[in-house]
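This document starts with one chain, in the form predicted alone, laid out as structure tokens.
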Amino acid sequence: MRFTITRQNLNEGLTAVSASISTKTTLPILSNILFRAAEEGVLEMSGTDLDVSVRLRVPAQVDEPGTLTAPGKKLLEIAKELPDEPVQVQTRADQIELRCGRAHFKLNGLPAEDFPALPSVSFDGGWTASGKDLLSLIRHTSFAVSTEETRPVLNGVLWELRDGEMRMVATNGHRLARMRIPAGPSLETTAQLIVPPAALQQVQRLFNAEDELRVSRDGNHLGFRSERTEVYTRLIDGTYPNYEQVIPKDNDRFALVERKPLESAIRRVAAVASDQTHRIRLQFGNDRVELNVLTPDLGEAHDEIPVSWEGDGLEIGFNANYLLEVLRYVGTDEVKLGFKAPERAATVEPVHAEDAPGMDYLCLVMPLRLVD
């Protein structure tokens, strides 16, 4: 194999390659690349943790096909490294040598056979979603997934097609997270998946808010591409909990507050709060709201903000950490919060502008138990 990339596009490819390789792995192909030139102008790079894999295709001058395995996160050091000029790179066995101006070095590779096979996903049926649509379904959806291993299908994200409209949710148990958006005519199948955290991070980062994106499943696997660009995950076996359930349909308490003072009133009182249990006070009523801490071998807080409330008075507690994460990507400068009672699970909501379309999302946090 005999190419000749420029320093941008090697570096461009190595640094998009090289997150979804193994740091920890006992295996050592799964530390290196796969570089693959088979046709005229193109370089493949892949890499794979035999989770999730990653395929990109670069432009390079190929001068002789071939294939090999290098180490990834070695080549991109010296990638970031190379003066800015055309780096030649030739296979001699299992070597990969690369040459940049006087720059010269050499690095052992493996075999290409030995280099896992990437998922077989066919992208000729499945469905296309937008750039913008899907990375804002993951951002606002995927911080809510649960990082205990005791219930599996709460490690993923569920991603939802179903009646003309796309949806996902998230949830560890004490905070959700659901985001819902129309699907566009090009929806073919109707489908639910559980999709790792891990493949969305690198969907998040690999494409962007214009990228027209082909997803598509083939058995236990789910892939994504775009012109460049290939994502393989696979799926997360399992049936996902009924999260309708557990949303409210009858909170008849409504607070309007502005999002940043709330934010900032609440973090002041939780320095005071417990490392345990990060627990927070809130009384609703008489258009304000009272933040309250009291941790006995620490001290107390207290503070109180505006609000535009609605109903009878109200006292509930929080982890202060999950109504933060909340808060945080609600992401409007108005929201709405709903209650039922002080054991009920109660709704996060983004307040938009009258003239500003807004998008239908809803998070949803687990109350404490109050103790006197």
Given for the second form:
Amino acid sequence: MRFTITRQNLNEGLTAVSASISTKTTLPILSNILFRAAEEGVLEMSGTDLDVSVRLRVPAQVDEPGTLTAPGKKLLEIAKELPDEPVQVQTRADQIELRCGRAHFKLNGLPAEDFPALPSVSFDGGWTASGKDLLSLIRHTSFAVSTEETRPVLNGVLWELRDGEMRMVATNGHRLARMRIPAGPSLETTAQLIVPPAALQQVQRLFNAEDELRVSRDGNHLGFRSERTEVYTRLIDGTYPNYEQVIPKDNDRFALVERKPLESAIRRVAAVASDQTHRIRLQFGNDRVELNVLTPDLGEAHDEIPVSWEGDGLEIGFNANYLLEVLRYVGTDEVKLGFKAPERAATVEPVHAEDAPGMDYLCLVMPLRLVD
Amino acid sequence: MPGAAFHGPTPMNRHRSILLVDCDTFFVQVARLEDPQGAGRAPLLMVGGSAEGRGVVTSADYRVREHGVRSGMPMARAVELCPEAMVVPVPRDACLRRSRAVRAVLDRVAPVVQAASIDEFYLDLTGTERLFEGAPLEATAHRIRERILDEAEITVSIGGGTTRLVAKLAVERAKPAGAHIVAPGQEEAFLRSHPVGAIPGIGPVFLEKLAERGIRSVEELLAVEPEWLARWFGAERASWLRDRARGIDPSPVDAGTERKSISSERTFARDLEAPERLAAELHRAVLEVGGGLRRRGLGARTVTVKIRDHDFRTRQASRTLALPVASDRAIFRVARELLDELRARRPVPVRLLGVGLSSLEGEGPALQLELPVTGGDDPVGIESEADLSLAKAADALRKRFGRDALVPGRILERPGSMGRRDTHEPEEEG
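Complement to the form predicted alone: the form predicted in complex with its partner chain:
Complete assembly follows, chain above in first position.
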């Protein structure tokens, strides 16, 4: 294999692919990147950790077709520091040789045959999703996935396609995020996929809002493809719990509140909260919410901010971190909080200006029990 | 004076003084006390389930043990070995009463008392030297023995040393009705006289691995270069091993952590294989441990299911949850999955089934409520408010109308049998 590539293209390809390869693997081949020069003018680079795989096509002048694998992180370290000149790459048996200006490197590689085959996902039966929609769905939900190993399905983000909508949902049992986006008339596919967040991270990293993505499921794998980039992932097995049933429909007390002042107040009083529970108390009533913290051995804090409140008064406890997290993702200047009772799920939703395009986004946060 | 440096009044005394008080054949002693005319007169006595009901030996007196009888052995086999012995059931209530009486004595003599099981108590006497007028630890141990015999009518053996590990091994030397104290500085020499299997925490699998490397005694273990141990077993385990072999054990006597687990198990009169019968037995065990858990105001993070197959192979599976659970429903969900896993691996008739709860936590810090995200194919580990309220309501009913007032349909076919379960408090008799 022999090709010439600009430093920028080499660096871009390596940066994209090397993030998908394992750093602590027992299989040396998995820390390598697969190079494949088969077509005129195109170099393909692939990396995988066996769960998530990435393939990128970058422009290169191919002088002699071929394949080889070489250590990804080492190549990236080199490519970052090369001068801005064309890089000549050549293989000799299992070695890869780089020349750029007066710099010259030889790295030991491994034969391409040893590299695991990337999942073969046919894109014939897939669907199209706009990068903008997909990235927004991922950003607003994937933070909420569970990291506990006791319920594997909750370690993934649920991606549903149905009723002309794309939905993503994630929860760890303490909070839940759900976002829905109309998929337009083009989406006739119905699917329920549980996607590992690591794969969605790669999608976020490697695709842009302007990209039109082809997405397809093949058996237990899911593939994302744009013109130059492909991401494949194993799906999580199992059936996602019925999340609709935990979304409260009978919340009858609501607060409209400015997000930023609320966030600051929570952060202020939470400084005095317990390091374990991060518990704060919110007391909603006439036109204001009082925030209280009382932590034995540490101290107490009190603050209050104005809200527009509807319903009977309510005192409720929360883990301050969970509240802050969902407020950050909800993101609008004003947010709407909904409650039923101190031990029932609270809803947090964005409030959009009347002329602004809205997003259908809902977060749930389970309270902390107030025992003392 | 020998031993003075050990337990003497000198303020320079830095090492700990730990005793393990172990009631000798506790269940046998209590059975004799409870029935002085019957069991009390039997020269040979075994306590446990009946041979016909395929029960096991809970405890046997020392003379019966000379016939080869051991705790945990099927009673039928024990009767074969020692046909002249009398067999009586475990006097549960009396055992609890006597255990509390022993505990009451210990609470008066030691600042820190930790019950390791119904008949074993660790004491930390560090810093109490003046109270005992500077007596050597051995004399103190004997004094404690006499007081327990006086006030609770129970004979105990006492092991002592600077660590829990040493005290645990020493008490074996003390039995029956004696005291054995290992002086500070003598720990390693004392450990050297033991097989590695005597060290608590080395289970059968590890023991086998050690044996493969030719390590059977602590002596042999200490002869191996630490580097080799690290290479064979990993650095952490190797240093743990080295420490234990030299008698080093930093674990404290901690009155706060004494209840480590709650478990309930039962040996069936006939081996069970039908899934619905096993599920019913599992449910029954869950009700036992769940009720015990809630009575103590605790939640459990780890659920363990143990089965003994018809051929006496004992297997168990555990799962540790993100948050403690306390409701029967949540415990049963987890236990059911574990049972299914165990059965899938080896679907043979089952002789014994048990459920254990550990990683017990007070309800205090578990304030975070959960979304009841159930359904799908994976409802494990999440306990809804409804589950908990239901369990508490059931507890209230059972307290008022008796244990069988409310029984799940699954186990209804044998009402009244819940009371015959073998509920083990943390560990078996030592």
